[in-house]
Amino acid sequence: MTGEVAVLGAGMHPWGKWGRGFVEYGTVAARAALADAGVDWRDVGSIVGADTVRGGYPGYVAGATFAKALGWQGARVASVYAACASGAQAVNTARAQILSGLADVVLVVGADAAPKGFFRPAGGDRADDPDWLRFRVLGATNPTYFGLYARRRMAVHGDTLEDFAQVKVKNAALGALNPNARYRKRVTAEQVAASAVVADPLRLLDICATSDGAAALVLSSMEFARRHGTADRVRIRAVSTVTPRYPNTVLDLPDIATDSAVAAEPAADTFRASIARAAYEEAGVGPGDLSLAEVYDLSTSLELQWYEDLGLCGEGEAAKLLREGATALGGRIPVNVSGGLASFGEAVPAQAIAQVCELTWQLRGAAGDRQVAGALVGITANQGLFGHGSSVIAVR
């Protein structure tokens, strides 16, 4: 186990589509995540912003545009990019940047503003590019690969349509409690099932859209909290962070194909399953323990499958779980409280600063309708592309 970080204060900007810039979003969830901690900006030691591809120069130094649209004030600054794990990457970079005593007060931020409909690939040519290739070779877009992942556990596991949808009907009602989610209603299977099928066996609601958004917040030394007398304080325990090892027998965006077995053993773990582990190991807990998880629900069926990864089920019980109602609201391990990417969209250098926001507020009792009784320890999970996997455990 390493030390632990205190979480000060949460704040987000809406999800949506706004018709505004990256910056206007951050810095209000910036400003909402300082109050929340009641602290005021020129008391931060330092900034870490989670990347964005979308928002030109200043989106790739997004430390410094953050910190120079909340007021130059001598903080350091660092800006990091891991894809979808841009925002655990900025939560850990803050965290080991507080338990070396560089600074004591961290604020994190991510936010973007999303094209409308699904991501593209960046311009030019580049024909070592993964993520090139698989656009211009094979024309597989995200959604390509989300049925893919689809028709792997339909035929591996016997998930079913129906179970796919009853994903979406869970996640969208308790989207509707959110007041930060983007879509704020209630469907029914029968909904989903009618929906446009986008990339077979997938319909439109069974995939997440693309928004606008940002999530901030406020990390300290556990000294700093004890001195600024935050009660009830809800911790840090662990960050994971870890890559894939060779030989990776299982298809993963953007490859456009797995490593030969025939040389190397894979390991005993996919890769999403190492990520959670990790995670584990590093805060001393396990599947067990959890009171709830926010997952990265690109689609319905990849939810089902991170409840197998985070070991809250074994290998092709997933459906299962969903039906008995054990990841619903009152089930034995609530996930996607906030109503997940399914009620928000992606927004991708916020998205998993997000989920610990979520976390937050549940472990300290302030979700709400949405709130899950008793929560002591929750978990996140997300994952980037080229390898760039994350977990965050935050405790009460």
Second form
Amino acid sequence: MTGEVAVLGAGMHPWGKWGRGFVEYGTVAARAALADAGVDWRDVGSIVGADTVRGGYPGYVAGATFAKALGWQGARVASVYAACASGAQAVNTARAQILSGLADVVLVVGADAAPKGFFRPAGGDRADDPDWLRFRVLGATNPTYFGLYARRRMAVHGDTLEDFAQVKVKNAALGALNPNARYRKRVTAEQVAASAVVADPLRLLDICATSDGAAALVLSSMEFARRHGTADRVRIRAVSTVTPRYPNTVLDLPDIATDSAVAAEPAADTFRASIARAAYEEAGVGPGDLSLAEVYDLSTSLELQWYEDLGLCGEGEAAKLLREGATALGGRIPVNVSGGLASFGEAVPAQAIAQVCELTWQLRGAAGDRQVAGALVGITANQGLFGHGSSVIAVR
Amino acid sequence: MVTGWFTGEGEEFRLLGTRCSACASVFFPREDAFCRNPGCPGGDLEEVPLSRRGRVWSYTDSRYRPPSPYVSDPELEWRPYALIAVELESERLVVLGQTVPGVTVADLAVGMEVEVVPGVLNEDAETTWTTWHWRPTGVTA
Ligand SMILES: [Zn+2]
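Mind pulling up the form predicted together with its partner chain next to the form predicted on its own we just looked at?
Whole complex next, starting from this chain.
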């Protein structure tokens, strides 16, 4: 397929609360990815940085910040911001440059040093900013939106608190096997149930933490990969960056209300489902072809929602899929074998890149104890605040 | 803080949105610049009161004090408030809001009827910031 790019290298800085700057994390991840690729930094034609807006001014120019840290060498540079989808847009920018012939080898880097506790909007009185308004007018934090989705699933599909807890139990067990994960201890359903309620019905252990962390990829043209002599290479076959379609009728971060469906009928599938559908169409694969999926488990119940949005099961059947063990390691379609955000925490610009790192290691058969046997096709899925889609399909 | 989002007192209290004269789309919070329906040629946006009653789409609460710009007195013990997302049938949209004080998640259920009432978001010596609250119908507290 002509639209493919090769993944030559993947690297991470371990996630946690390290108390250092995002540039340091990103540079460690970048050097790891370059070493993994066997590519000299001076031979990289372009660098794309996924921005953090919490690192102060340098965060807005992440590409150049990482280029300077690695040593100026004259590469083409780009920086992208799309909230949680920043990493996917960075991958997409790199892919577009490669496919258009602007660059042969591109380094993609995302890193963050996250604040403790709730994410919050930038300072000042900004009544024209929906993110500022939802905090000021309603005190609506990210977990309150996750709580709304969870309660809605319980009412409509009959999901239970025990189902939500089992997502955490599954992901914590997998995170325990991942040396890059922040949390590496198994968790029991009793521990989830005993943790404090944050936003009814979700508890502390249902919701992912904020973390420091970084991830990087070295992408190249297929021609460069062949010359480079990488056999059995991992390829990126689709990157979905779609926006919602009007009217968007599922209440979503950071909005106070949905669009009205008075004048136009909502599309048959929701925004999240459309993100995955665009990726499947571009890659020419379907849910039945997948070996594994890495999805944004910002909360345990949100992971269940993604099962349905990815088409792993029908609407309302996610809890059943989980209970059957289909999404565990060894199941029909393992989800978040990396341990997910439950084990990593959020490092916003790095997350979508980290998901592709996990696919890369899995598709190479190099994921150690958490390896999905015979992995051939993997998908990532998340969405960025303000209507940014993010899904990547990689194949071996 | 937010001008033109609600009006009236007591039984007359209403959320205010805008409606496109060309396609009838309703916007809340109010959209005064351009109609956002991509299939609409664009019409004048006229202020309209929203339905007073709706049904609970979902609900949750905030057991930890939210960060600024939410305003709360750090000297006072944090008291969680509930949030309800309410489906308005005739506008075909969902609007989020806090419940009236005293109504907790234990009092709520998806599908329950609620109505909009005036409320106080916070106040200091000089200013009282008013807002809207959702209250289950039949509750007069
Ligand atoms: Zn219109």
